[in-house]
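The chain below stands alone and is given as structure tokens, in the form predicted alone.
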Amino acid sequence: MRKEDTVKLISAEGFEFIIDRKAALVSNTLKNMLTSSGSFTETELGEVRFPEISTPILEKVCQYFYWSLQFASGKETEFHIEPEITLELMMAANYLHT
């Protein structure tokens, strides 16, 4: 897979998630960051830092991106969310417009 086809998402703790660009574009916020005109770091490097989103939450967000792509293509499966991360996950989803 080419570097242009992937995006690197970096959690508050510095953990890096490399995901398909198509999956990242599920998020309107990421879509705007990665496709905007101009020489923004996110657009040029294909890398976005999230100093307020912890590693476990960002991991779940990445899982959701892939689940959303599958759901949109007609594969209906459940997306399980552990109750103890619900609030933090909702705050991240709100920020990412997902």
Second form
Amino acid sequence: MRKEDTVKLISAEGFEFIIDRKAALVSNTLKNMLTSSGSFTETELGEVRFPEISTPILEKVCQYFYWSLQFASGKETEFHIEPEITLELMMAANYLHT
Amino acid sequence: MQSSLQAMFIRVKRKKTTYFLHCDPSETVLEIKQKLQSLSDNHVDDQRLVLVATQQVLEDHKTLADQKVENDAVVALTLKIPETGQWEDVSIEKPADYQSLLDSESC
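Next block, the form predicted together with its partner chain, ref. the form predicted alone:
Now the full complex is given, and it begins with the chain already shown.
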């Protein structure tokens, strides 16, 4: 795995999540940011800041990306969501088109 | 190949950083460290991985399955301190204001 194949997502509190580019593309918003030609600085840096998304929510979103890839490749497991983060997670998911 | 790549993933944490890594239960810990070396520029020999759930230090030549590292497991990365050659302690930061954030939003 090379650095260029990963994307760094940064939460409101400045925590960093380094994920596979393929996993990030699960989100349509990220897909647009990372694949559009030059209109986002994110495209070149492979780094996206989310000042509105808190650390635990962003981590859950990343877990979802990976779960989603597993699910798509035929590994059907449940995705567990703690009730107390549901609302915030849905708002993040809405923003990310996930 | 494609499906084996998606077989499982682990979360490797140190301080404020989390690496999500695709991996296979048959991979050795050394192979995981090699992936981390290419991502984080820390040499394989300067990395120590600890399974957070059990506080067990993972051995290079055993596989993930051997050491009960499962899908979505959290593994702590600690680095060798250059001056002393000792290992730093496990250190994973958590956002301090998470609970207060939850409280304020539930009103």
